[in-house]
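Here's a solo chain for you in structure tokens, the form predicted alone.
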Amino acid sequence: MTNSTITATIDKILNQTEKSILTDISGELSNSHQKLDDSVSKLEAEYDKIIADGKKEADKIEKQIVGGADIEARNKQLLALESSVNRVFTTALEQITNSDRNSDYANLINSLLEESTQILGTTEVKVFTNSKDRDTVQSALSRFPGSELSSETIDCIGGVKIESKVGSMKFDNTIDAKIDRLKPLIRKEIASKFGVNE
């Protein structure tokens, strides 16, 4: 073989190899572009999912923070309300404790005795009171036949405790007990006026 034939054969082989390589490279480039396009859409979908999940989590955390703040604010309102109600009751109790045992107070004792005997359904009762109210209660008992004042005194702001003479029924109608019974109702009324739900 001559040099020119060898050269022509080599050139032909090189051209075919170059075309084959260029075709392969072009195919691989096209495949790479397709894979890249597929990856981009998958990445975008994954990115959108991450953003949506993040937003849901952020909304959840925001609701927890707002809910926690609402509960904390409500608790502070309730504590302020409780403190105010307690101050009012303390002041009222001091005023009642230091009030004169005048005719208005005697009328109060009469109504407490009347209410108590009606609840027990008898005037045959033993009446207990504090040392400060003994005289007022003693004079009121004349209106309740069969009743008697106990020699024992009780610790209270004022008012009476009564029990049937057989001791089977008792009723505490002291001012202390009345206030304890009314306190939740008064607290609820005050809370509703200030828009605080207990």
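What you are looking at is a predicted structure, and each value in this text was computed from that prediction instead of being measured. Residue numbers count along the first chain shown, from 1. Here, rigid core means the biggest group of C-alpha atoms that superpose within 1.5 Å across both forms. What changes on going to the form predicted in complex with the partner chain:
- Once the cores line up, the CA of Leu182 ends up less than 2 angstroms apart between these two forms.
- With a cut-off of 2 Å and the rigid core superposed, Glu152 has a Cα displacement that falls short of the cut-off between these two forms.
- Relative to the superposed core, Gly27 undergoes a Cα shift of 2 Å or more between these two forms.
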Contents of the next structure:
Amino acid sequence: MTNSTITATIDKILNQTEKSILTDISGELSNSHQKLDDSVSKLEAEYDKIIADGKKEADKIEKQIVGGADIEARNKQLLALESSVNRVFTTALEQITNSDRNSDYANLINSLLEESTQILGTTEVKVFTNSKDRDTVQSALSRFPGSELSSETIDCIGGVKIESKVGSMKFDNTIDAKIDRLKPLIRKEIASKFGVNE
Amino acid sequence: MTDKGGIQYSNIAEIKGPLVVVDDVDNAAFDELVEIETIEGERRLGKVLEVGNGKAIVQVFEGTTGLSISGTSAKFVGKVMEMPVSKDVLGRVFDGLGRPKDGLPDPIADKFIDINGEPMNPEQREYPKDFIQTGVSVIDGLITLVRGQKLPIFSGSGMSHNLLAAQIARQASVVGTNDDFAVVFAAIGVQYSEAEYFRRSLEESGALKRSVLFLNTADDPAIERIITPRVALTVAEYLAFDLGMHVLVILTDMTNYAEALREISAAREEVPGRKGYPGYLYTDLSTIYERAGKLNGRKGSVTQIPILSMPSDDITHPIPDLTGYITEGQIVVGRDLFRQGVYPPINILMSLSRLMKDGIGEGSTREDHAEVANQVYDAYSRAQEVRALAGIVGKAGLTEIDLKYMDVGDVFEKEFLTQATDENRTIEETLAILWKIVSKLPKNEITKIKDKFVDKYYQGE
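So the form predicted alone is up there; where is the form predicted in complex with the partner chain?
Shown next: the complete complex, the earlier chain at its head.
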């Protein structure tokens, strides 16, 4: 084999190797490009997921903070309102306590006795009242045959408590009890005076 | 509500279990509210169960412990038990009788409503067909809850139903509408720690402001449990039909309610029915469950998820059995899945939402929802059969397609069923996982989904 033949063979091998290497390189390059392209979309999807998760978490935290603050503010408002409503009742009770036992009050006692005896279904009752109202009640009892005023006095703002003669039935028609029963009904109206739930 | 008071009677003839028999009573009415006053001035509430021959039988909600015949009196208030309601009840915590438990005053009432509710006119009922998203994939995807539906959760002792209940309460929402949504949560005879968990869970997630909690704990008198679901439903009906909100009512645990009913029935010496429960258990349960629904011409809805723990996991027990007759499907919590550590451990093969078909599909969830759900049901059912077969012949004895179904079963439990307690999945996310499961199967195994949906959503080879 001559030198030129050897050189030609070597060149041929080198060419082939070069070609093969170049083909491999170009193949790998396009593979890399493909992978890069793929990873871009994966990266984008991952990025979107992170953003979406972050947004979800932020929404959650916002809800927690806003919800908690709303509740706290509302609760403080409720407590303030309740204390104002209670002050209204206290003032009203004070006014009733200090009111004169005049003819209007005698009419009130009369209607309280009437209501009580009607509910109990008899006028044969024992009547209890406070020391301040004893005279007013005593004079009203003449209209209720069989009724008697107890010598015991009770602690109340005004009004009467009645009991059947045998003591098995009682009815509380004191002003205190009436206000207790009315309180839930008129709280809304009082609250509306403070600008709530109008 | 009235400003008229009631007569106080002091002739107590007998105290028996949770009942007090009062003698010489005139004009008492069935279901009338009664205030029992002890000799020390302590007041307890009760209601009239029976009247006649001058006697009234009063059921004392707070129990009769410490009461004596002498010195105790009963005041017949002249009205039935009422719950004060207004929008201000949202964000509040009450006890089992509807009294504030959060240190705040009574809500300023717009109305006082009889807790027994008014029966819904069947003619006025509107068929439920709007989707409620709970954020729990297995419910939204396969046992879809619909506004106005009553869908109970049948669970067992010690399982994670309370976690699930709290998660639903935190996450539930109505999609595709700006209507207000509220959750009324009634815990009946739960442990103190569970009650605290419910309260804290709603408070910390910010969901408390749209919720109302009624907490009757295990140490509260059992008889109070008769009232708890009723006050909760009264508030729910007000929010739904007076204020136009969509209300989800979660009642847990109805088994404790039925136990309280049994206690009263035994004290009244009634002829016992199955397992000692009264013969009217079905009727009584229906007075609670039938308070769910939607009304024609009204904006709101009341949806119920009653939760009951089945004694010994027995689905034929009278409580789940009778509940199942009234409600529109059931969600069954499975002991096997629970033991495997799956949360929520819902056994979909025993669960069903009868109204699901009307609440899903185009316009409410997505066009392919029903079909992909059917396909997953079918595939999971087949996966269970293959698992059973693998237990006998071993994995090596399975065909290639059997192995694919096994894979479907695993993916279903690990990726679809399993969900973190604070993970709120949208319906789109849920449907995406369902398609991921379906895509584990070759196309020729997909027989329940139209080709156009397969072409659009299938991700397999």
